[in-house]
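To begin, one chain is listed below as structure tokens, in the form predicted alone.
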Amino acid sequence: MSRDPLALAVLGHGLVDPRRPWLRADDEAVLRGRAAFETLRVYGGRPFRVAEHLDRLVRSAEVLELEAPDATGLAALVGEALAGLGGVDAVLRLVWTPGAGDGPTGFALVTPLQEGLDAMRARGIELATLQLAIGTTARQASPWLLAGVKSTSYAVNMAAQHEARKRGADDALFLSLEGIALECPTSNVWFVEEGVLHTPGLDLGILAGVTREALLAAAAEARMEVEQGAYPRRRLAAAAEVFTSSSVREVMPVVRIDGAAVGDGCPGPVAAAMQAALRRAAGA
């Protein structure tokens, strides 16, 4: 499958050629990584929870002190970008930059899905834990660290994933200075302990994932007991199941952490149930 963009729609221009440049070189999105974005999955031509992603884009832009995003205009761009693609399964990115002298730039970019996600889900993934040099209390009290904000300043997140791959893992899991599990670079984390589903609480400064909210709703519908809190790494390592959740990868079972097996070392039933519930919610 071609990795070229499938479509691009830009505010004020509509559907455009994705091979042409549409950001000025002096846009702070380029110079300083100062921009907000959202990434969501498209199922059969239908984007999943656009309104929720746009709401979070607005919140991120506010923290970054950007001009308020044109949520209505961006929602219309989504329709334009997907209109000619039929029932495609893809990735949709919404980006809002400060622009450079002529006002903000907003665009909707559609790209192919990463290959091999279903195979990865079937075998499960390994996480490598990476400890941050900051405690949970300090992180909560430091809004300038942009905890919970979807900013294009993603170099640290990408470096973390690169380090995890160097260690032979598939993804990274951030720990606080005290060893509390926080989140992965692009996903939230969950674990099952004595039949109870656990996930780190938002008060730890983690991202309020849209897929995370969908899974919380699915767990409530299934009358599954769920707890949110601060959990040390050892709790996850000893859990019956661990999995991650994100818009693009969906629910991804974790079968190893730092080289040690989680549970029986195989994808578990709760992860499978949550994946099925997510697909139902998406109408897929």
Ligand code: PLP
Contents of the next structure:
Amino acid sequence: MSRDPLALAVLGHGLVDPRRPWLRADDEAVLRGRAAFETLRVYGGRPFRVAEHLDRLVRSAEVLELEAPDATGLAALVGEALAGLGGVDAVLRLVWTPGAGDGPTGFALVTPLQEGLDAMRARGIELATLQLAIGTTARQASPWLLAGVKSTSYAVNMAAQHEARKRGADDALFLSLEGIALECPTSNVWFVEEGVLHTPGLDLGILAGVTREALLAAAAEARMEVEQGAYPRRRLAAAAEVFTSSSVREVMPVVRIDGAAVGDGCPGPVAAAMQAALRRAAGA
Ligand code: PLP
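Switch over from the form predicted alone to the form predicted together with pyridoxal-5'-phosphate, please.
Up next: the whole complex, starting with the chain shown before.
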């Protein structure tokens, strides 16, 4: 499948040709990676949880000290970008840049969904743990590190995924200096221990995933016990099940951590139930 964007809508311009440039070369988004973004999934032409993503975009922009995003204008852009695409399954990015003295640029970009995600879900993935040289307390006390903020400075996250692949894994899992599990470069992490679902707490300075929130609601509905906290790597390694959650990859079972099998080494029933609940919530 072509990796060309499917559609692009830009504030003040509407639907435009995605192969043309729409940012100034001196926009700080380009020069320093100082911009806010959101990635959400489109199910059969319907974007999932736009309002929640817009709220998070507004929060990220605030921390980055960008002009407040025009949430109403961006919501309209989502409609414009998707209008001509029919019942497409795709990825939608909302980006808010500071501009270059001429006001911010906001756009909605629709791209094809990467292939092979369902096959990956069926076999499960391996995570490689990457320890950050900073403790959880220091991280929480250093808001300028932008933990929990979706800025376009994701080069570190991409480098972590690259390192994980070099180690033969599919994705990375960040640990604090003390070995506490935080999150993956583009997803949140979960594990099941004696029937209880666990996920790192937001006070660790991780991203408040929209999918994480949807799964917490699904678990509550299913009357499943859920705990949020600070968990060392060994708790995940010894868990019955581990999985990740994100808008694009949805629920992804983890079958190996650093080369060692998780549980019986196969995708587990809780991950499958959470994936089904997520799809139901998305009306897919
Ligand atoms: N954690 C990080 C660092 C992320 O970048 C993402 C998404 O890209 C997530 C977690 C999952 O968030 P969401 O469920 O909103 O996609």
